[in-house]
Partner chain sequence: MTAVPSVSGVELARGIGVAPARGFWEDAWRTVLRRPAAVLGISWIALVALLAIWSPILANGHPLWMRETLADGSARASSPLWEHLSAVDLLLLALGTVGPAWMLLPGRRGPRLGWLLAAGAHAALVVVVCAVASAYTGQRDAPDWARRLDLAPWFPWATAGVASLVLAAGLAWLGRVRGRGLVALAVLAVVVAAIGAGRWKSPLTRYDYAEREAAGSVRATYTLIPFSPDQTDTSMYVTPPGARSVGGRTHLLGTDPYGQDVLSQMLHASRLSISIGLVSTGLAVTIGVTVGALAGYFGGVVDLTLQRIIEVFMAIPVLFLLIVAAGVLPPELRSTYVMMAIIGCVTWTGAARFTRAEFFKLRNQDFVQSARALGLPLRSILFRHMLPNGVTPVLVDASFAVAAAILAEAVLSYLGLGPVGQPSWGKLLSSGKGATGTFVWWLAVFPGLAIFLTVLAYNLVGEALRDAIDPKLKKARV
Amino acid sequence: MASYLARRLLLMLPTLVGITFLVFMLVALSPGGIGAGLRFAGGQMEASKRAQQEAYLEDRYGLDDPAVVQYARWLGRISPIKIGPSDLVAPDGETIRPPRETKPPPMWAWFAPKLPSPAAAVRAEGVAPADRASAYRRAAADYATVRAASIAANAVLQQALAEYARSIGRPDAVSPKGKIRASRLASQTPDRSSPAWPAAERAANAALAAYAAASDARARLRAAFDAGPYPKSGVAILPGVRLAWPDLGVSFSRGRPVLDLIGRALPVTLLLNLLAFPIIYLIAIPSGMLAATRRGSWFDAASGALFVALWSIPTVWAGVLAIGFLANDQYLGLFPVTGLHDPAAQAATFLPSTHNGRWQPGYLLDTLWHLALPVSCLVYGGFAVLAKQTRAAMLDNFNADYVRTAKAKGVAGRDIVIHHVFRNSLLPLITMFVTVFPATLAGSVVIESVFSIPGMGSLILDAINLRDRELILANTLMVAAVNLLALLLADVLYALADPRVSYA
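Answer block, the chain by itself, in the form predicted on its own:
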């Protein structure tokens, strides 16, 4: 069993890589590409401002690199094995990487004999660690400012060069996004008589000056980084190789670490599913057992019809009806409409209590009251599948030879049902576990949206709408890992439920 589990765990790694790669490429190759919701968030923005915003986003998140390169970079971040220069870890847990190179202006060789060289930076050895940290923060802020200015100047130069290319009859040197294709003009001598050349020259001079300032600021930031203002991440296992915690990156749309966003939303979704999943099994399995032992009875027919009818109701429709009738004050008004807590519950005691002679439900009961409708909408769809599967598996085992032998020996009917028939019917139920659990997680996305619950559902939907690469990939990785671990758990449960199953 141990060798089998090790093989399965190793096979999960290429499976996760394949799943995340497919999702990444689907997002990257979709219309607008990664971060499309952010690229066009400015509405009716003038062309130059829009170009500068897009250039800034592309530089900040590496969106101007090929999709395969972007995926490889993301894969390197989430890998626990880090190769190359060590990252630093700030006191708040943020991962700090070495400063990136500043991109030179496009077609700079037309306007200058060489690129400006960065000024020599002052080394920070011998400085107290606290002073190193403050020096690094100042250098990082300065570099962010001048780098943004350099990116904006390059975007203006791109537009000026595109106008120049069109004026000399070379529209083929301009990409559909309005950027200059430097490879098609690199071998050509610039036509300084073009009416668009003066504007391009002015833009180039501004871009070269901004590049020089950014290069100087980067040199100072690199010196502050090399001084070690914060501890290095991970543990060194080989020269140039460290073992560190995976870095899920920073969300495009929210500007916060993905791990923090998931850390806030995941407990809410887990709470919903940890309440819903046991309810499904505690109702469906006994109902299926009773229907199998009383085959053809009114309970068998009624429970089967009820569960199939419930399974036929769409989850989103059930949620809307529950809000419209059970939570709406114009009708029953028995439940809250949205959220997980009443605003006053934050100041209340955890358990029910009395205050000034008035009974207060407390934080726990208030939470359960808010979760009653969402959990009900999550569980009803799982009854039919699991109850029907339990009934079918037990009816199949009721006709087995070992059951007839047990009856002939005078074994009590209760013992036959529980110790013989039900135990041998566990394998199909374990298989159903692998399908019901992911389905419940998927259903919680819809329910959280309907009931405005701040869980993984709203996080995933926002990430999809904005094509937030980091959030989408983190959620994909997590859901895929949960499904693969559920499959592995099912294999282990097979071996525990049936001694005939062996993985030796």
Contents of the next structure:
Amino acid sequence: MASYLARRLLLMLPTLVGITFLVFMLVALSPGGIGAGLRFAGGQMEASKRAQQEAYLEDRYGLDDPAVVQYARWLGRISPIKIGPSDLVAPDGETIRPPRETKPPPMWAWFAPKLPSPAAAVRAEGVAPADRASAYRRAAADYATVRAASIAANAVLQQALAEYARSIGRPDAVSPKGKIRASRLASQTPDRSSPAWPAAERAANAALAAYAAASDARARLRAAFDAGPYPKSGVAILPGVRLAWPDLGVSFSRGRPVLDLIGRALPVTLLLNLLAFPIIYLIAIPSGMLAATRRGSWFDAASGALFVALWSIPTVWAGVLAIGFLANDQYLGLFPVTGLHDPAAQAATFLPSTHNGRWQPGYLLDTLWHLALPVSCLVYGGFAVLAKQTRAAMLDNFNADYVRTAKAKGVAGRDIVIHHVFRNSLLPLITMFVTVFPATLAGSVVIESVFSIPGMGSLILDAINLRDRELILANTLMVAAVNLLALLLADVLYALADPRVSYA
Amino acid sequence: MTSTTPTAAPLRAAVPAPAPPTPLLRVEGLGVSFDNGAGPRIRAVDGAAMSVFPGQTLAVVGESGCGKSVTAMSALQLIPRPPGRFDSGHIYFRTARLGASGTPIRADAERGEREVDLLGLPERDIRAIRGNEIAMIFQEPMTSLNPVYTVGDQIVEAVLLHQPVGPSEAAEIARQAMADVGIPDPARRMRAYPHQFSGGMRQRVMIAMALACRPRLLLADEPTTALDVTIQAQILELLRRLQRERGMAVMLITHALGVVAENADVVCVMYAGRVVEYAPVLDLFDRPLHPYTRGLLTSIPRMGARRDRLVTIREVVDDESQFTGLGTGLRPWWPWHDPPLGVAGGQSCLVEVEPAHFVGVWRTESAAARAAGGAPCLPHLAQRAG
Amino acid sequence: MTAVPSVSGVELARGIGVAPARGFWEDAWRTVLRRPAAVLGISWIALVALLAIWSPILANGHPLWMRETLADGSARASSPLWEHLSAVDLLLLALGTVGPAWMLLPGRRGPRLGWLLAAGAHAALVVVVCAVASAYTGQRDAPDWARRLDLAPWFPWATAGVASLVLAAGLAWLGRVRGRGLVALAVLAVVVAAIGAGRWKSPLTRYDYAEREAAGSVRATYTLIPFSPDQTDTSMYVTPPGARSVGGRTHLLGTDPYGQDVLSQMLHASRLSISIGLVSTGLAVTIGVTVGALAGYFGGVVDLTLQRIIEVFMAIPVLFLLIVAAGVLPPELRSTYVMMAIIGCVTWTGAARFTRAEFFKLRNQDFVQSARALGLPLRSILFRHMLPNGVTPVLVDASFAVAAAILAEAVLSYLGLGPVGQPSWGKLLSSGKGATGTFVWWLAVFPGLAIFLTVLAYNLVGEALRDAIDPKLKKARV
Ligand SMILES: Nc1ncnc2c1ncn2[C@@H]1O[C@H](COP(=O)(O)OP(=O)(O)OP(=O)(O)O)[C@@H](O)[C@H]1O
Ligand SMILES: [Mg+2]
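To complete the pair, please output the form predicted together with the partner chain; the form predicted on its own was given just before.
Next comes the full complex, this chain leading.
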């Protein structure tokens, strides 16, 4: 069993890579691409200011690389096995990576024979460890400033070059985003007579100077980093190979670590599902059993019809009607309209209590009160499939030979139903989990957005609307992992329930 | 309801049993039919009659679909109803028990014996009989055991149902039952699941389960059809041994006439839901009286008799001359023939054409006069070496 | 023994009393028709389909008939409704009236159904070509040559004519049409081309009839529901059912936040609901069956690769993928067709799994082996010999898939990711939500009910079909 589990878990990895890649590419190749949400945030701004701002953001989040590179980088960060220089962990838990290179100015070869090389770095040995941290922080702040300046200067140069390209009649060398396509111009000798050339040259000189400053600062920062101001992350298992926690990165749109965001949202979604599942199974299976034992009775017909009808009710319709008629003050106003808790309940006790002589529902009841409608909307659609399957499996088994054997032994009717028929009908029911679970998981995403519950649903919708790379990838990863683990659980349960299947 | 108990002189190689002359099980005029959706109802059994005496083996033979299994399953009310339905007849069983519900099951004052009609027993009473007084083993050993329980659990379930013992004693009884049917290392094999057994072993498990409560009658529905020949022989030998040791009656349903010859005391030949011939085994093999039985017997190859080809049943029953010679007014019943004049509704009856030899004939007036009322009773035991 | 006719088991074994054999699908269909629920479902779907065809005539803001007094005092009669019907409307009307009538004639229906499907496919393709060409040449920043074409009077006729003829020729070649069939195809091609070219661009729509009537310059007769779905009325935002508009006309089911008539939108949306389910399911089945057939037939490496792809698609819930796929598209790209394609491309895995399993079983059966031994081409083995035997479970499930696609459209519309530019039940429903603001019951109840009933209808038909076919499949496998 253990080796089976290990194999299954290993096989999950390529699937997880596949699905995150698929989703990432869908987003990256769509109009706007990754990070489109960031750019819209710029609002009304002067064109060059805006270009600098965008260049800064692109550089900060690595958006100017091809999509595949961005994905590969993400994979490298979430991989628990790290190769190359190890990261450091700051006391506040933030992962610190070696400083990145600064990009040289575009088309620099037109303006300078060679790139300025960084000054020799100061060696940091002999500095007390406590001072190393503060030295690192200073160097990091320095580098951030000059790097931003260099990026901005590069953006200005980009615009000047684009202007130049248009002036010499090569608009094809300018990308739709206003960037210069270096490869289309590289082979040319610059036309210094163009009216746009002096501006370009000025911008280039500024950019080169900024670049020189940035690469100096980077060398200093690198030295401070190598001095080891903070403990290294993870543990080394081989020279150059370390084992460390996966890093899901920081969300663009919310500016917080993705892990925090998911850490808040996932439990809410799981809570919804964990409440929903027992209800679905506890209602669907007994009624399916009853329908099978009383085949053709009014109960059989009525439960079948009812469940098909419930199955056909669109979740959003049920949600809208429930909110409208039951929760909204316009009508009955019996239930809370949105959210998971009453603001007041946060401070209240967990269990119901009397406070100052007044009865307080407490945190638990309040949460259940908020969850009543969402969970109802989540469960009703699952009954039909499961009850129908139970009924069909039971009927199949009623005619099985071993049931005849049991009858011939003198086993009572109810014992046959429960001991023999139902026990065997369990197997297809476990298989049904494979269809019911993803449907309910997806249903909860919809329900959350209908009832404004801050779970994975709203996180996913936000992530997609804002093209937040980190959040999209992490959400996909989480949902897929939960889903695949649930399916694995179903397989394991099946093996436990059916002695004929063994994963030894 | 009276049975003709033959007092005639013993036949060759067959003697009346010293056992009580009343049968353990009597099937009288049993009719069972099934709903067939859009098609016409299927009369699976249509007036069958037979009886089994203690210690006796009654073989029921006949082609596929003639109603053998349905007859046996009716005795335990195992026919699914609907689509099945008991149209007519009774199955009487002699039992010393009170009904499980505490009331005495119908006592036959005339005979001073308790006899119950199995077809009419309420659910609780028939459950007390099933597996306890009458056990049944089925044709398909591969699917007749529940795949999700160990074989030990399945035998123990039967024991716990019918015997006043605790779980550990029941396990011991089950182990003993498995040892009795020749399963090696029963204590360990009890914890195995059915899929871990071979077909022959599974059938042994079925027999162990059936016999764990020491029933007085075993209904064995083609217990060896699904098995290969050597295993077949072993299983039949096992059944014979257990029957000898326990004095149990057996109703053995089979297609194989060789099996009949070796195991049966009395043979009941069925066709289309009715009994066409009913006689002690040697009698039947020596002097088959119904053309269908003759066809059955000639269609099997015999050692020594060199023939270019086998005679089919078809050739025998298509031969008009085969249907004469039973005596005036007696014409063998055959559903593919038009009934003789004066026979209402295609009715047939069993007539003791020769002493201790019954044949199914059209119910003409003279046949009706000689018809066996109720079930044919032949308490014979074949004398067999061993 | 019993009064009802009966047979004995032996007779049964000889084939006496056995019901006469009928075709697999014919038998299944009869079984389905015996279930009242399924009949109700089929009737509802047929009703929605009828409404989908007739909606432009049933609900239209343009008068059916109008008498206009011109400035010079002369009168002019016209039918604005007719003038505003689009090519799709006309083709649907033509096929939707001629088709059923033709099918109801006695005689063999199979070939006629084939003809109708072919005609439908032909018309649809021509309409799509015309729509694409007209949209491209008519766009604001079109290149000069396109703009010149757009103004040329012959261009619509040339485009529609060539497209129609080429497609008809293709059909003739594919279906091996001969003789009178060719004539029929030619007539079809000409009619479709004429409709496509005649309705090249929809004329400008202005619903100012009420004002002009009030001014006394026109007298107009309207159809049953005198509102178009896109007809906004600034004085009628969110009015309840029964509200009367300026011209004294009643909004039977009220209006939405744009002042558009709810009933008219619902009628016109029935077209989307019928088509989105069928088209996306058709696409999903096509992809799924192809992938599943290849995986199941070849096994080995092909199977392993395709299985991994299927697994990747199944790693997250379908709805999640749908949200991603629809969410990354800007609204202007989320046309109905794109939505159908998205739903189809995301939901094919189920069909692929079924087909794969079936083909796996079929692969080693004798008839396939013998087809292979005969040296038949792969295409023939896969699709002519194996597919009819392996596709049944997929088709049984297709009915549920249609229902699921309609539900998916509703959910996406609710999340604001639905098709743009056409009324849809889901969009109407989402405008009735009352999480924060006010809850507008008529916007929630009526469209929701329509979705519910349609989904229920498909599910009922699906259940009946499955109950009819599953036992047969089981019996066939024993
Ligand atoms: N549950 C049932 N439903 C419908 N028909 C049944 C049912 N059980 C038996 N039958 C019909 O009753 C007839 C007799 O069946 P039965 O099983 O007694 O035959 P059999 O003599 O045991 O044949 P075989 O040698 O093949 O076991 C058959 O034609 C069968 O179709
Ligand atoms: Mg049988």
